[in-house]
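First, one chain by itself in structure tokens, the form predicted alone.
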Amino acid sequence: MNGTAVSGDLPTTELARWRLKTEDGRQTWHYLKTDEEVAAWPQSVADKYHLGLPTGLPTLPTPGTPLDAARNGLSFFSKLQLPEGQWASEYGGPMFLLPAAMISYFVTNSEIPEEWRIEIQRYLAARAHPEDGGWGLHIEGESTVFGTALNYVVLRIVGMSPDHPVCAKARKTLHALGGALQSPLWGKVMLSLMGCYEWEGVNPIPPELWLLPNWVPFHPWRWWVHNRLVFLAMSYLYSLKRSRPVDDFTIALRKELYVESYDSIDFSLHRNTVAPKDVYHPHTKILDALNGILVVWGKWICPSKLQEIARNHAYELIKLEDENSDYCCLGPVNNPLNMVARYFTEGESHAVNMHRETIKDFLWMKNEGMLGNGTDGVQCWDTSFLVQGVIECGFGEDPQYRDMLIKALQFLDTQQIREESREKDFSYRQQRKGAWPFSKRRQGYTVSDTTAEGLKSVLLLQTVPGMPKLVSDERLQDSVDVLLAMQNADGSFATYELVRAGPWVESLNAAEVFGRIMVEYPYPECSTATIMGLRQFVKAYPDHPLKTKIENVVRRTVQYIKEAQEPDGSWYGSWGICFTYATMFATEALKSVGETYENSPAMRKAVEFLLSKQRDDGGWGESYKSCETGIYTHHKEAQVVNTAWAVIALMNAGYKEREPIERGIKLIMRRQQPNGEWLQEGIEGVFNKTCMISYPNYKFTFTIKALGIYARIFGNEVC
């Protein structure tokens, strides 16, 4: 194809062919096949930025104090804002998102583009184990059989010969592992889908569970959304027991991943075969007894009328799953098997042509190439960060951003969600109307602290002198009712939704490999975030009516905040690594009611244990495994982002020493680029304690707001 060259022994796009489209909030990367295109459509500085290409940016002068730094990082920062007024980024790390796209397409007879086919296989070489090949549950972990029987299965689908070496190697390390017998829950379903692992193997997914009442305390309506929603298509699949159908590219992977021979297999035999290395939570014997229990009930006993109404059921709430959130869905598992499971049931429709189209949002490019994010994008979340780091930094009514803040705010006005989900209570929806989505608006859920930040973002913004109202009173109020309405009875908050119940259902957990992923928690990070935003509400509109039970929920949810600090002074944090960031989010909480170290044990202790973690380089860096093992572990170096957190915390906490704060952004200051960027260094997020998941635009955003807060608390130098 025109623009291709070869990268070592595999061919590559042009990369400079490449773009990023924004419209609406949605960001689609497309590739130029012709020379007219690309003169017409030249490439943008965010572009080439995403790409790893030059970018073009000047040297700028040396910073001489924290403010210096902060300008230098806005200077450049604020050159890949997108036109709609966003911030894009890469947002992968997981190594089964790329996988459920592109075995849907496949299944789906969809066309994969060659430019996808090119890169994809390109990502996939470049994050191959460097030792073994394989691939594991994220791009910094060890090879499983997850990782590695799926993207190998990806690698061919998309045209790579057995016999290449990556997929050689790779082969090689899965059958050591056990061959894709071994494969957990997820991997099981995916490759029946394929028609390379049997349904008789896999553990019972029954769409009859719908069908309870309301009130039993199991009911998937209480699960935790994202494994709710990627249930609901299992089922309904797993019901369906529907494969691709068998042909000669079939056989050969059968044969490819499989250690024994494929006909041979017992399937019925391994429903609950799976690998030690796959293995985070093990099945608990209530899940096994009740499994065992199921397959009886499935194959002996359920009516297959019963069987009927409930695969109608779930393919209802299938339905409305994709018509509310515009057929873009919650997340890269449950919209492919959407997509599977209405081509399976309508075949050629529109809602499979939609399936393909938002699929795309799922998909970035990079200098690796093409790989799977863990959204639809982080469009909201890191476009509210910015704007509170500039304001953090004292720059808001500098004319300098003036145009950076002015967009920034028409995008969180075009943002906000204005309408309830269709038919709400049927499919068990939070009240959204008033929401900010973590990515764009069409998706339409509901996130509790992606909403605080978006309704502080919004009231920072139009308090500035001269700035734009674009969100009026009213929205700005839907917004705050949406918050009230999410916390829990011990005061918290959680993501998605209130929680529905208790963490015994975590016993039923038959992912395997994921764990805290049944149903919601309470979180630090969601609870000072949401109060956060309710306080700015209160301080934008002091007399408003909702003071009084605003200040009560603040109280009641700093409470739950102290009662969730670790013995050893930390916060454990769930969406960020680790307890450097839960640990800045709750010193933020209890100094919002005023507790300071001087005063509060509680701030004592989050400062005595950050002190305890600081490097002799002066930052902190703190490994995924503190997520995996609930034990502060250190990286093997300091890093920006949680150097970062970790100097913020010790100021929310009044921390009056300046020394270790000073040390700290010094090593910020020092690992600034000369035209004012931060380079990429460890990975940042994390979700369901196992996977690691990449927010790199947390090395502009973090650091410039912790340099803003320095300047205004000790003065704009650093000795």
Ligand code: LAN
Given for the second form:
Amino acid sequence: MNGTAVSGDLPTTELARWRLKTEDGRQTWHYLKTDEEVAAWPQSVADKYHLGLPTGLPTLPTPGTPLDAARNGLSFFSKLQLPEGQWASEYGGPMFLLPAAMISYFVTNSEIPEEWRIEIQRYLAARAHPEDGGWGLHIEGESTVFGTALNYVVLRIVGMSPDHPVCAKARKTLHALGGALQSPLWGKVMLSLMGCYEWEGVNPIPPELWLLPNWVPFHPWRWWVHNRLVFLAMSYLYSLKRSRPVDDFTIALRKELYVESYDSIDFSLHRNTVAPKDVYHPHTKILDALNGILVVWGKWICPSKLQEIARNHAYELIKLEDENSDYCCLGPVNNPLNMVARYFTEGESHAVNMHRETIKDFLWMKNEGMLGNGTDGVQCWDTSFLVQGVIECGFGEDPQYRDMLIKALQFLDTQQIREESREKDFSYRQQRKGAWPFSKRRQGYTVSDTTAEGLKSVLLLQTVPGMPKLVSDERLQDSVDVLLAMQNADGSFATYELVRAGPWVESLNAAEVFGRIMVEYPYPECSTATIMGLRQFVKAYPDHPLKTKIENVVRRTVQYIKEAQEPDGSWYGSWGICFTYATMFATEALKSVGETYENSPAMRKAVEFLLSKQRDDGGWGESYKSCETGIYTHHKEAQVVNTAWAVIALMNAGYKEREPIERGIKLIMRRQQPNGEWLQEGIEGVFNKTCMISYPNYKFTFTIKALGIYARIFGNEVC
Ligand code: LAN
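Same protein, the form predicted in complex with the ligand this time rather than the form predicted alone?
Time for the whole complex; same chain goes first.
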């Protein structure tokens, strides 16, 4: 293709031809094929940065003080702001997202552009395990059947020959792990859609569950929304039991993926065959028993009329999910699965085309090639944190940052969700009018903390003198209402919805590779963010009638947070790594009700915990292993992001001893580059205990925030 050069033995596109386009929060990468297009659409600094090309940003004067360092950081980071006012980033880590996207593209006969094919090959080659050539659940994990079988399929779909050394090495590892027969449930489903596994070897995913009365304590409407919507699409597809028609390509794949000959396998005996390396959450006996019963039910008992009613019901829910998210869908797994569901049912249709488009929102281009992002962007979330960092530094009124902040406010203004979901109750949706999503308005999902961080940032910005007031009182109150409706009975906040079922439902977790996926849980991070957002609202509207109500909500939340503290003084974090992350949030919650190191045993313990983890170089560094094991595990080196979180936590606690905090700040300053940036270090985020995910902008937003708070508390100097 035009401009293709060869790097190593894999072709590459010309990175200088890629552009990130933004339209009302939507972010997609485009490859410009002609020189005219290139001339008409120059590459921005942000494009270059994300592609790993030289940005040409200048060397800055060496910062002498924390605020100088923050200014240098902002000088760099502000250049990455997109024209609509938000920040973007790679949001990779999970290694099953590109397979979901590419397998559904393939199954639905969608055209995969040449530039994607080239860059996906490059990415998977770059991210293959350096020793065995396989892939894991996430980029830092060990090779598994799930990761290796599916990414192998992707490589073949995008055109790599089975004889290519990358494929050959991966195949060897796949076979050593036992071959594709050992895939966990989600792998078995995706391979079945491809025609490379048989549906009879998939544990039951019966859509009939949707027909249970709502009071049934394990009804799917009570499940965590991500699990629920993946289950929804899978239950529909399972009941159709359709696959892409077999052709020479799938026959070849069937040979490559298995140790044994495909035709000799009795798939019905392998519903529970999963490689030990893949299993994080083994099946419970109850689940196995239930699966046994459901196989008999599906095959011999369930009347076909009932199956049809259930299937139609599931399809209605799939269509509503598509409509309520303007086909963006909740996430990178249910979007492609919905696309296949709609394709199998409707053939070529408007809906299928819409999915073809929105799947692009999950693809990200970087120097290593093209990957699958965890969401359709990090727009609202990272923009909110940047705003808060700038305000903490006291730069709100600084004319130098005025344009940047106005643009950020404009972005948040446009991305607030303005209406409820259609058939909200039928589709089991949480109230959302007034919410801020994690990514963009179109996606349409509230999360307690994304709404709260959005609300807080808008309030902070709109109270800066001279800032326009874009979001009205009424709209701010809508977001408060969304938050108030999300408090659980125990005072906590979960993620997208209220907790709708007890943790015992986890015993029905069939996904094998994840923990804590079945239901919503209370989270100290989400709980803190929510009350901080609510508190900011009361600060801005001190006479508001909701004030007393909010204060009661806060009191109950703080009580929950105290109860969630671990015996060693830390909090377990579920969305960032790990104890350091959650401890930063929880200490902020305690601080907001006046607790300090001096007057609160909980704070004192938190401080002692943090101090015990500080390293000789002054930094903190926590490994993702903490998330999996629940035991604090050091990273091999201190990490800028963990260090920022830890010093923020110590300052939240009102810890007066300057020395340990200053040493942390000094590490952050030492690691800053001459142009103001910080370099990428270890992975920052996590979900479902096992799967890591990158938050590359945290190295800017939280460092800047930490520097700002430090300067305010201890004065703008380090010795
Ligand atoms: C996210 C990203 C953001 C994250 C925070 C806002 C940081 C958190 O505080 C609440 C939970 C939330 C919204 C979250 C939930 C799970 C997500 C959407 C992800 C970690 C990004 C990717 C992940 C999603 C589940 C990936 C697809 C995998 C499945 C198991 C369906």
